[in-house]
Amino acid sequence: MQIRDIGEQGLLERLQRFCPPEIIGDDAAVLVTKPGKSLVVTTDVLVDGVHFSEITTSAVDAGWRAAAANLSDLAAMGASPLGITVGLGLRGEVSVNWVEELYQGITQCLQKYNTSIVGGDVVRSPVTTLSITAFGQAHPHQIIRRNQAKVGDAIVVTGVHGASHAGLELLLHPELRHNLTQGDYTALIRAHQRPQPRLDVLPILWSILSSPIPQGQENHPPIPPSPHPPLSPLLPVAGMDSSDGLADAVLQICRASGVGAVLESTQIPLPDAFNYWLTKEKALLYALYGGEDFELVLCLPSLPADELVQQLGNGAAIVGTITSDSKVLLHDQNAKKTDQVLTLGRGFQHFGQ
């Protein structure tokens, strides 16, 4: 069946019974936050051929993507999400079935956060075309900007980066898994399918900076009341995801902060299975610039950034230190060669060349 079979009214009879029925059926959603609370709001546009295909991604695992995708947008702001509603483009001939699972998806990562679809839009499109525009809630003093980075903050990756993208090669190019285990093959796969938003993060960061920092050792100044108080003030904290690779987040934030940075290489937690799959130089490369990984990069003084580290585990790292000078450098202590300066061309651009 296609969706020309069912036409625009048959199709979101369907779909509607992936959101709550109390929340869907009038021209726009409510969304209750609780007093003291900011609202939060993210969009990503995701076109078929550019960010999933049918030779990479599955309809469900594309939906679990573009879910994940912004959950870790809020993630990365310090927000829990409220929902989502969904945009969707579609040709006539698309069967009925790939929307369905394309939907399954999206609720399927959506389930482990509480967080549900609590509206969108349908329309006829030359291309399939998913927009998702999330909704979550912080409380003001527990906002992640960018622009926060401060002079001697240590820089904290929540994860290992490199596996999405190394997934991808994976999918397109099958004949590169040679010298690779089946459990590491089937976990880099599962690293581009099935990326995890870093939600779990922030309640953890939020408890380590809630406790009382020796005094003169801050490097942060005090945070004025609000009349909605934290139990204790917290400490800024600068951030963002790594959708687009770990070089553009820290120059991201950087460039916002008008801070530079020293990257430790040796320091940039890597997949086990790079240690005898790829050379040293490809397996920076992928975690530099391949995207997609979904990590939390935060910014922030070196005695929680420590502690947070030690309390996630699993692959968290402290890959470097924010600078006064006004370039981001890659350093190898190992190496004798000089300092490498990171750029956002050598990552993936929309538009680029």
Given for the second form:
2 protein chains.
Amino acid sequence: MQIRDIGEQGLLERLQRFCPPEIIGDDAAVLVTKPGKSLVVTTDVLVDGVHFSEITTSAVDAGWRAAAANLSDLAAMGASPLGITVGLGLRGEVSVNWVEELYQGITQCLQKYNTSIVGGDVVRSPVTTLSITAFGQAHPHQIIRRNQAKVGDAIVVTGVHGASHAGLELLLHPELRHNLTQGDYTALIRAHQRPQPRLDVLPILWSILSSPIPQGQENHPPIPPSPHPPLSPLLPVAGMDSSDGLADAVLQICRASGVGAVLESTQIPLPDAFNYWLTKEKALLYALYGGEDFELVLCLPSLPADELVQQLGNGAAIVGTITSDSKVLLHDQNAKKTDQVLTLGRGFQHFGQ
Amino acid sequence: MQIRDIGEQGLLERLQRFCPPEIIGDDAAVLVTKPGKSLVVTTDVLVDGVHFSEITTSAVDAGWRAAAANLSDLAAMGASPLGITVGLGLRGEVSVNWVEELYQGITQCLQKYNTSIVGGDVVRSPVTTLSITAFGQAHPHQIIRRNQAKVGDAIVVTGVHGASHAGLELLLHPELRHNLTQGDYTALIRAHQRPQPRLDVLPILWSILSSPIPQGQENHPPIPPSPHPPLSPLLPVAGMDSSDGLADAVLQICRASGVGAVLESTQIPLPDAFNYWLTKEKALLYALYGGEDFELVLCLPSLPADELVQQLGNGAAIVGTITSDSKVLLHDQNAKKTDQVLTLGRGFQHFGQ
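Form predicted on its own done, so how does the form predicted together with a further copy of the same chain look?
All chains and molecules follow, beginning with the one already shown.
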């Protein structure tokens, strides 16, 4: 059964089963925010053939990944999700089953993070297009921005990098699988198909940052008193997600904060399988430039950074330090070669040139 | 100069000039809502060749219309705008100029209503696609829903209907113009290209509804005391916008409220030009089914309805009454024929069959 067989109204009735009943039937959805919280909004457009493909992505996975990417942007800002809207452009020949599976994937991901679809639009289009806008709320004092990194901050990643890109490579080139264990193969594919936005990091981070630091152990300059303390105290953390790769995240944070960084390549956490499956160079390439791992990259003083890494476990690590340099350098403590300078705008294919 | 000549980064830098500086550079935008207000969210997807066309719509007008449609949805819910996000899928061959004009149109409309673009995404796509999500805020007691129409309510339209469709017909068939005055021609074209979301109606409506009704003149049953008065008092108004036509709006409200209606065809406000330019039948066809007039269709007791129509002027009118019937009837006080039954799902082309 194709979309054109049941029409827009027929499709809407089927898709409304994926939404809370109270949102159906008005010109807009109504959400209640907690008093004193700020609204955080992010939007993504995904186009068939550009951002997803039937070769590597089932409809369920495309839905999950789209929802996860938007929830990851909320996590990167320190916000907890309120809901998402889904705008869908569909060719008439798309099967109704495909669209329902897409919505299943979206809602499976949203349910895991206690949120839901709160509105949407379905229209005819010559190319299948998925636009998601996600809303979250955050305490105004706990919004994580890119421009707050300070010299001396430790750079924390909340988990391993490179797994999502490895999964994509395995889907595109099944012959690469031959020397991978079944468990590692499945884990890498899953990392690509079912990325996990790191909303779980936030309560741990806030708990650590609100704990008093033992006397004499502060290694970060005290925050100067603000003229408007209730409005804009400085949060001692900067960050974003690693959706476009770990290198991109560190570079974006440094550019926004007017600082540099040194990354220690041996400290970048990699999937176990990379040890026997990839050369060291390729493993690092995947981790730095692969993208879509949807981990958080956070810059904060080293004491809370150590505490955060310990509490998170599962691959969380300190991978470098913020410097007063204007460059982001990649150091290798085991190699004698000079540090590599990482630059923005050099995509995956340009690495190593 | 085409999009592919300057790339995504180059385009983003140009488009950021249309956004407030504070929203640039993070994973998401941060908005502050007023304490105690609910968040209202609506989304629309527009596809080149389906929802807009270079024949009838310049880039500036396409932008204005897209923004206006979303602001109209907010007005229809009783919400004032906080901002919009713009998701744009673009072919590489689209000219940079076209995109900048699109953003000019969007921001011209937003500025008129004191709001702005607060976030977005720009991606490559084989077909130009524009996804707008608008956010507004409303007092929880002043959210206008479709399902609150009550038997005896007057049905108010906030302005003339049919002008937008007439403008579209004139753009598609320039030969229709020959017996129109220059002033009427320009006004009809403008109604199509620059629709005005009726956010201005809201303060007038709230002011009227908060005024005490003179003793003995209530013609609406008193609102029963609610067990939770601060949470859910019944608002004595139901409504939506007439983006899909006046007939559709009345039918949707009646279906959601479990009521019927009688519309008096001679009371439906039409553009002056229709008197000499269209047959009575065609004028009514445009008004009922043309769509995109973006007026509000409100159901409320007749005393405040009269007051609202008086204060609005400019074509605002009471066009009918909510009944306990299950049907929506179109009556003509000057004709002897039986009332016509209006039904949902009968588009423009099916009228009169």
